[in-house]
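What follows is a single chain, given as structure tokens, in the form predicted on its own.
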Amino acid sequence: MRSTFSKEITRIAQANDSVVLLTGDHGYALFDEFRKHCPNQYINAGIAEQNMIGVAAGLAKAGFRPFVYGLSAFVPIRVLEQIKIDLAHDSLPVVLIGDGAGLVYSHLGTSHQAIEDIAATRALANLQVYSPADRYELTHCLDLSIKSQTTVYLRFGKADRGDVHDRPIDAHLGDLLKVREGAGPLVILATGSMTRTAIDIADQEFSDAEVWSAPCIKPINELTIIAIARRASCIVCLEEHSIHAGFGSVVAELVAQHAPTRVLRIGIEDRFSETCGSYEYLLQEHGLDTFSIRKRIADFVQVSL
């Protein structure tokens, strides 16, 4: 995915040059292109994050188009309050990258672990959220942004998962994404790079359940989730973000209020990594594994039908 970003990235530039990329010393080659062909579209910010910040502010201000590119780490979580009063508070069409979101970042420790981005920004006005689960939803997500007449933060991971999608997407903003067709009780609702994993799941196990895919988290399709709820029998959600105020929460809050519907919400729960290893050895620490997930959802299926 972080090579479709790059490509994308340099494709949106090219085609607008109101368009300035700043990064925070992140991304060395991952922007080489975007260097030969953008030269003058390119600012290294240095590990300063928040000053760059106030410089894609400032930017905006002039009539530009900023793309902050960092570690979800730092961007949004180090920076959440000039995002908050330089940004979302004037409405500026500033768009923050969060590259290396949820776990993926897992041998450098928890300080790179960004298990609360999604929490952290859906909470604050004028800021929308978008998380992409492959590089067709990435590219529709850039597109979204470059579009938005307000502050945008796109998380994606840093490991490829696979595709969900074999076609270029044609939605609107906040719209869901069916990613699987399925006529039974259960319907797994997920975002980002737990999509795939999700259908996998479903495909192994749960041959009648339905998928849909989330890559906008706000604003989002409130009627879709609704409607789902009011005929499934029991939803599941699955994110690689804590499940305190992330994308399960967006669901279960809305299905508190127009449907009686049981809502298991996997994800991380609340605590920190205790251990650092590969990406799949955290996944499997936080019950984000194939498996795990898949006797969870066996266990709330029995006790929900």
Second form
Amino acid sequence: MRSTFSKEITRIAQANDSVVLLTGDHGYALFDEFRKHCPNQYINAGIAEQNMIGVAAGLAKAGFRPFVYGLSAFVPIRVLEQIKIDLAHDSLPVVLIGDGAGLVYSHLGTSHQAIEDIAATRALANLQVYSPADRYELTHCLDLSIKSQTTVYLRFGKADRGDVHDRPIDAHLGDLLKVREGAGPLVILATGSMTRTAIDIADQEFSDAEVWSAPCIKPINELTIIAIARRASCIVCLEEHSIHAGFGSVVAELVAQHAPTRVLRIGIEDRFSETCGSYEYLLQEHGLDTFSIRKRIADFVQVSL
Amino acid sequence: MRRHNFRFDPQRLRMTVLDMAYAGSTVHLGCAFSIIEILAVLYRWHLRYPANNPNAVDRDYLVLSKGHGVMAQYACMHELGWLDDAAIKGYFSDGSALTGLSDSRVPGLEVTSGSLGHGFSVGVGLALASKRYNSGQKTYVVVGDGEINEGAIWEGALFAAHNSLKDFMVIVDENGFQAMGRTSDVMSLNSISRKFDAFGFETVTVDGHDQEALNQAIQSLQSSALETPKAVIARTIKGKGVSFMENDNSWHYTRLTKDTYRQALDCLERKSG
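Given the form predicted on its own above, I would also like to look at the protein as it appears in the form predicted together with its partner chain.
After this comes the whole thing, all chains and molecules, with the earlier chain placed first.
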């Protein structure tokens, strides 16, 4: 997924010389390709994220198409107010790339883990929020972002979890993508890194469960979610993000209003990571490993059906 | 756009500010009065707006980073014909466009301010864009001395100097006050000039109410052969022009009554008479 990002951002910049890439001194080696082919479109803005967003705003006001790269713990979290006032307020076409979303930086602790970025950004007016699950969705999201007439936040989490699609995506902004067929009463909706997990879990234990991926969290195709809720007996939402105001909340809000159905939101509970360890270890600490998720879904299905 | 004679007479600008503040029963008079001459000099002699169009793509940029002084800019925009009398008289009325802090959706205002330390960096981005286009457009950013408490200002200063943004100029309204008191009591700034100097700016300190001196300071910096960004430290008086408001920080928050409005107008009329 990271090599796809490197390749795609270079392709986008080569095709459009108004594209500039700003980074807050992050992305070592990730932009080697970009710097080789588009050296004049690369700006290392230093360890100064607030200024970087303001500079991106100024560049966009003057006609450039800035992509701003950072870790999602910093872009958007550290600079939320700059995003609100300098970018979103004017619907400036700036694309914010938040790498390492969720628990990716498991060994580095709370400062580098981003479990609140969807919640924070989805409440900002004029801002779109994307969360691709694999390299195909990433390409799809980057294509959407360069076409966007407003500010975009694209979060990408653990990048090496494997593909969930087998071909390039042909979909519209906000569309959910069915990644596993199933006619059973349980439907699993997932976003980002948890989409691969959702498919694996369905394969292991819930063979008739349909699984959908949501590469766009805002806007989102509400009609698709409502149609799913009308058909399903229970819905499970999976995300590597806080259960408060994340993707699961988006689904729960829509379902509650339009087609009340039981919804289980699985994500990170209201707490920070307590320990240091591998990515897989921290998933387990937060109950996001396949064993824990399977058990929670099984319990939920039992009381729902 | 309706054309005016663009005199930008400081006393008349202050009267417009008073009219707005009285009409809207608003605050922030003192910090609008301290930047009147700065804005007058910029609009009169420096800012280029082709066809008097605030949205002209090749315009110079005036970024009011200290949005609290926006009434001073509205007064100038009124002289340019960008705002009509109704906008001044109807300030703060329900459904009106002009807010108490600058809003970039109003043509002529480049940024949305009020949260401080934002406009500086947006201005840096505009100046970087002009440099990349090689368009020669100038960017002027007006910040308050209290505002430069914000760390983002200094991030932007590093960036502007590192990128040799020679057409970027910050003008610091050094009125010596911020919301809760004197800057020297709240957060000592010591020498602002030496700070910008140390960040790689070419810096001039000037009386911020002396239009000729301001104009010359800006001109001398513009004609410099150095590739560095510029800083003008404008020594000003909060509440300048109305004797009972000068250096009285309560006018950051006080609303005009019929009496104080009349007294303030009298002060200004005596001066302009």
